[in-house]
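Encoded as structure tokens, the following chain is the form predicted on its own, with no partner shown.
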Amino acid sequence: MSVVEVEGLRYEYPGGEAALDDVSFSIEEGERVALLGPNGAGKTTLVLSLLGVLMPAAGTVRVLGETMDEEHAFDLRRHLGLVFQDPNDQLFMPTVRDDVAFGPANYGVSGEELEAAVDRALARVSATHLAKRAPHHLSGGERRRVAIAGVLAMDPAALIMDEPSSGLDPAGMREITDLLLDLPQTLVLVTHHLDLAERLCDRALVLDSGRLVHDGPLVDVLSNGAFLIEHRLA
């Protein structure tokens, strides 16, 4: 089945200059992408418009089958979980636990059902022991993965990680690789990072002035030295 279907998405800045234009492609379940770009390529602008926050100029967005519109985008936008690239973005409850459940809380989950999503979650990140402190005293690395367990409790069909490597050191970069390797999501990687690509990726979408450049291998990416200066990734 495809997570996520994208068919001629254009998206327009005020004034009418394209930050997206004509974008196509398909993402099936259980694949691991990576999405690349220079600067101002357009991914930001891509990954609200998955996610429904932006709404295009033309062309379509599929979650699951179901086109994303402003009156589905709330239902629709649970099955993409977004980590954002700083944490501190997405921790704001006074405890863990309470950030954990902050999501699925939003979407009508409670008692019971609420406890053992979030348990789930914590468990599933190695944070269980985390459940009852402040976010803003954690490390960079627990704070990392007490936001993809807010995301986990969601239960979605995809994790969006926006430079998921950032801020931390080398062993929080191990630590959070190696979770996202065990995950079973789909998983839509946004990064710089071409060594963290090659590692959790095996196909690449490169975005560059708001056009997809490149669909398929990363390894067709990573082994083309004209084509990565070309499009200003190394």
Partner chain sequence: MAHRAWYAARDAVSVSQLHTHTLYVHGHSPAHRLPSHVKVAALLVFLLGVVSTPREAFWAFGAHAAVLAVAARTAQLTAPFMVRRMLVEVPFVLFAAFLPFLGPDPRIEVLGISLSQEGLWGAWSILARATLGTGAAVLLAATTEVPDILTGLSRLRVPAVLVAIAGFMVRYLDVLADELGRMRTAAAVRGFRQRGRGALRALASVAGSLFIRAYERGERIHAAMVVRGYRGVMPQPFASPAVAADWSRGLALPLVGVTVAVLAVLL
The other form holds:
Amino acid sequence: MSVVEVEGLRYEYPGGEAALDDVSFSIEEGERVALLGPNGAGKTTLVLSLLGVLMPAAGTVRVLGETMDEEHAFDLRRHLGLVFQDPNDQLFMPTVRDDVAFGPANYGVSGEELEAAVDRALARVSATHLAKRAPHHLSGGERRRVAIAGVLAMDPAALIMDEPSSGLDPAGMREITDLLLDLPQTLVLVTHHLDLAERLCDRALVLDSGRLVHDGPLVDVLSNGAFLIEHRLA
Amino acid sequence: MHIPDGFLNAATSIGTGVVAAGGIGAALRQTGKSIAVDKRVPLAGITAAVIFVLQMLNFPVALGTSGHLLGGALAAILLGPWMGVLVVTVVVGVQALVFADGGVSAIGPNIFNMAIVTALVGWAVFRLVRMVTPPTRWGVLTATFLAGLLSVVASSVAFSIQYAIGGQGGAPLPAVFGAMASVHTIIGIGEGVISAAIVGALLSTRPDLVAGAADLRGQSVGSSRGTVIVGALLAAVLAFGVAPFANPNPDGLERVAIDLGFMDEATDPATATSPLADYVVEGLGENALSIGLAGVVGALMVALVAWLIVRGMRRGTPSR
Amino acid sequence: MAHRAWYAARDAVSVSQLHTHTLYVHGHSPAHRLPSHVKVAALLVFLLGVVSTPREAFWAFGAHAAVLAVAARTAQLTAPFMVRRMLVEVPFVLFAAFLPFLGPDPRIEVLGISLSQEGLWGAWSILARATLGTGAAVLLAATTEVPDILTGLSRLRVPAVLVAIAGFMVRYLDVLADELGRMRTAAAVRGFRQRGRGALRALASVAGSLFIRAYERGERIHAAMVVRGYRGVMPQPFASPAVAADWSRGLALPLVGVTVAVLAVLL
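So the form predicted on its own is up there; where is the form predicted together with the partner chain?
Zooming out: every chain and molecule, the one shown earlier first.
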């Protein structure tokens, strides 16, 4: 079964201009997909539509076979763990432990089960020792790892990473890359960084001006210089 | 403006605290319906953080006190009056408990003066001025400026009344009122200018973030007439409340403020020659009523003059 | 006036970096370990005693000070630390210092200066109480991390909405102070000088952009909450109640203060 299936998706800005136009693709379990495109191509809009934060003007999004609509958005979005570009936007609870617990607690997990989920997620990103700390006292790499733990605690089927390398030094970036290579979840990597995509993914979706201009092996994109320049990827 | 412990007596602190709790309760009821379904809790928290940062912009003031932005009128215009009350309440509460700024036993008066009075009076002024100004960017900015200015003056009047009722130390009331009102008229101008600048910047880039200007985008402002009346009544109560201490002959400090042209009679500290007890009976007479009325008229005149000034400025500036 | 505001704003950035750092001091003292809501309640009880003590009862204020000193010692806080953190009350100390000169008759001669008796009493009363109050508040803030203070408030039945707003506010103070600092640097490297006619306009535009950036961050935070299942109610993941022993330990000292106050009123 596809983890995500998108058909004829269209999203319009309040003025009526299309941010996404007739976008269709599907992502199977265990795939590692790079979502590429220049600034303003519609990547963030697409991601927020997958999670039902934005509702499309036309077309459908299905998550694990179920159609995303107002009614099912709450239940469905827990299967897609979105990690934001700036961890400061995501770590809003007073302590790391509370923040990691935020997701599962919203889905009714409590007591020992909650503690276990939090401990497991923190251990998965090697951040057990940070549990009691306040998010704003963490380094950039630590924040990124804790943010990932916050979605892992919800046990999602897929992980959607928005520009995971931003704000990281080379060592921090290597840590995150290694961690992402190690996780079993389906991965959608939203990025400008072709080298990062190359290390983590084998398939690429390329968006430009709201349209899907490539869906296929990443190597095809990387080896086509004219295509890269045409769509401002290099 | 943050009152420390021991500045007011216990009865005054507690009494004002009860009133403040009532105000917070009303604000919770008014916001309770919508708060759960939209993004106003995080936005309110962010606004509180911004106001906290802006409150650090201190104006050095006479008598060892310092003034700073209060932000209540601004919060009300951006988020609606009752959310504004909650936001500044949180700012004041965190300052007392986390930063030891402002007495914990005086938290009632501090919330009343800095959160409730500023947000509700500011909102009432804002709405009333908008009724008589054109529904344009400049109308909104004029209203914001006056709301900021008068909210600060109202807040200082509230403090003065509390000091007159239960203040420690026998500072002569004329000096307290004079210092408070004249200084806060000046601070109020700063508050008005900065509030208007922020609202102006938002109107240019993100007009959807200014709740008080929703009508410019063809939406309803979504606040009842009742709230405006509550704010206006609060302003009137403060104007009349200060009257018993007032004497029509202003002394030097107030003279300065009046000469500056931004001071109205109601908030005129004027002079009290003896403690409250001697004045209560006399004060309820004709004199108090007339001074209170003069205050209301004065406030309207200030509003008119400021509106004309801003109109003049608009003529001189190319519209954007 | 406008210029002054800008100077203040300029200075405030360095100050803000200080101020958004809370007063908390890391430690493991009994005062640190006490549940936060017990500490908040203890602070309120103690201050109730302080503000109810008649100003003539010098001995009672001495006793209050002793209670505070014992508490500070329990918290392993030093006298220099306490004094430094209490400087926030300085403006009101200055106000109090004026009272003996401004107060009403009768006046008394002290070292050849005529001072108001009532003013002297007022100055003493404000100084004593504000000092005790600030000291007690510093004690709470120094031994309790901000998230714990918020949890404590919510256990004391402070409405959840207020606690949630406070949580967001505290979380983003540092982020905002950093943002303000970056904007100032950006203005400075383009040769902006904080003088002249443009100063107020500059302050206003800084404040305006700060607000917009903050709002946009608020919207992103909201999206981040929604994707993790937020539906308008903040979860309280790990709440644990205080036990009776915590209450008796926490309230012992402040109750001494209240007893002192009651005795001072009666005697």
